[in-house]
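Listed next as structure tokens is one chain, alone, in the form predicted on its own.
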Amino acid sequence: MEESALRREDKKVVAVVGAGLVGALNACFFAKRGFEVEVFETREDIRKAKVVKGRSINLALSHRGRTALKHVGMEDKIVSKGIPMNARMIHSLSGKQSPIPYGKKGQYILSVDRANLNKELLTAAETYPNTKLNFDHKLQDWSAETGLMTFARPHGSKTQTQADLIVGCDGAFSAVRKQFLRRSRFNYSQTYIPHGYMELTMRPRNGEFAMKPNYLHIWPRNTFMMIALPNLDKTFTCTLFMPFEEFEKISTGDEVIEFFQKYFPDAIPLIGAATLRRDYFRLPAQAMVSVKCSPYHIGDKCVLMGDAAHAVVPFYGQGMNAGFEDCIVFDEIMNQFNEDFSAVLPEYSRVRVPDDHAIADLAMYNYVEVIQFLLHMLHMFFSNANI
């Protein structure tokens, strides 16, 4: 088994596992509080894989996540690179369509793309002199007593590494998170939804938006919805949330057009029908989880942050910004217990579970309420409009 080289003296390192959204900003934070940083990644460096794994439901950010983004000069590079959104445009079954704006006149969310935010996140990460990304790193085991850490490797090798704070950023599935299983007095719950969503490619039309841009556009139908959020390039990236037995119902290309004929007629020339029986059955529908678990840390060696701590379904649209938030939370709490681990960890346990707890109850409340808001909102526009 290969070591790692001998970690330095001076300064405590911070081994952050996991270089996703929160994974990346978190390595920021910490180099920027001049700790020795090194971040581990399973997956390859997504800067330069030609295929990207993993989700791409577009993001919402707002603005808990544009402070987080504040305190480390990424703000205005990540902004500048969103679509605001307005308000949402909500699409009727005959295809009328109604703004609801978010608040008051001026405010906005932004569409993001997910994977061009993580690339830029991993850039500025990396722009830090103590920091070190590690990509194809794949976190077996680690010591909540030592810190030591066992990544398998490429080609059957292992490396092992030691940190004084570890940091588990490493989704819902987090293998930081399978060592707190062990302990007693933990808590952890994981639910499923009965839906699933896929994702479809609305491509511009005569090098333009197929529809309004500045709008999170919705087709509220009952039990399911569609949505689409703009995108840099004049896509839209429209997502279908659905119950599962109702995505295994649709087998065939002639099924398909059937189902959006009778659901979605208008998106119908706006995606293309051919596109439509090609797209829907390039991938299966994919999970939706919820996860809530607490503590978020272990003695003053590990911290939970991120889906690793409160995967949250996407229908209160604060997955992200939830993450972000967990960022500025413990740095706030670094600087009032002077960077002392065996302090910060217990009481960013103390403060943030129950909004993590609250923000995950709330996205699995919306889904239904929007619905039911949404359609009593549309019902309500077009009854007044004589339509």
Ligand code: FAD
Given for the second form:
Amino acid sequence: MEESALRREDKKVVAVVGAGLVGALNACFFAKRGFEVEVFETREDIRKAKVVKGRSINLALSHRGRTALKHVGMEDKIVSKGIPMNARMIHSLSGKQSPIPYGKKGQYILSVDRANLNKELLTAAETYPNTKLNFDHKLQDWSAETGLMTFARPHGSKTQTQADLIVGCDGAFSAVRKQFLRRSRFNYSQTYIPHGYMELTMRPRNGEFAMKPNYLHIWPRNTFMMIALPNLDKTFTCTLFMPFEEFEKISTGDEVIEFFQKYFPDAIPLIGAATLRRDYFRLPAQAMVSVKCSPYHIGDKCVLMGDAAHAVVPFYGQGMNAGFEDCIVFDEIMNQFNEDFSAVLPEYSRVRVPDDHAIADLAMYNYVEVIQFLLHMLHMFFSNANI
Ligand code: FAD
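Having seen the form predicted on its own, the form predicted together with the ligand:
Every chain and every other molecule in the complex is listed next, the one we just looked at coming first.
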């Protein structure tokens, strides 16, 4: 086993575990403060990888997330590559489209490419001379007493390193969080919802977007829902949310078309029947989990942020945004307590747990209510249209 001492020039060492969206952004926040930042990521460098595996292709970036990006000078860069969505566009069964604005005139959320956002944040983190990105490092275990971490490396080797603070940004199935589970008075709950999701691509038509681009398109259908967010290459990524048992009922190309004919007929020519028949079976539907826990810290040694602390179901579009906000809240508390980890960490848990739990509850509430609400709006549109 190889051992490396991280401490340089007497600066405190902060290890960020996970270089996903929240980890990469957090590395910038800590680097800006002058800590020696070491980022450890289980995957290879996605900027060099041929295929980037992961969840949803694009995401809705809202005010919360933008504010955090602004703190590290990244807002303009990311916003310039986002597509504004001013309203939801509700698709009725008959194909009629009705917009519901997100807010006042001029307000919008942005559709951003997950992989690009992650890559830009990694590059931003790397521009700080006090930051080192370590890819192909999978955290296996760590000690709350010493801060010693053990990583699995490719080809079966292991490496150990030590840090003053470990920041767990390693997502919904966090390895950092496992250590918390062994401790007394740590509360934890995890809920899988009965729905899964599947992503389908709607290609451009005659070189243009197949639907109006500045909208988040929604097809609400009782227990199903499909949404579509625009991408810069003029495609839309459609996400079909449906109970797993419904996904499993469809096993042939003909059944896919029959299903779309019944529930999303206007989407068939837009996605293309042949594409639908093929792409529906490309990947199995993915599960969605909601994780709540508290506290978010252990002593002055470790803190959880992003999905590692609060994975939420995606119906509120706030998972990443809330994770980005975690970074600002932590940063503000660092100012308040002069970077004294023994005071900052408990305060962070005290302040942040209730807010993140509220986001998780709102997301779950939206999961239950959103389809019913949108159907209701749809009925209202049509009854008004009849008057
Ligand atoms: P992750 O993105 O999961 O990153 C964790 C990182 O840690 C990964 O890079 C992983 O490889 C690494 N890692 C894991 N284990 C280890 C280990 N043992 N050692 C080292 N590294 C490790 N949010 C929004 O705000 N807006 C949206 O519109 C939105 N849409 C969504 C749609 C879908 C279908 C889904 C599923 C989620 C959506 N979300 C959305 C939520 C959003 O994807 C997450 O909240 C966000 O990705 C969390 O970022 P994270 O960095 O905390 O975790």
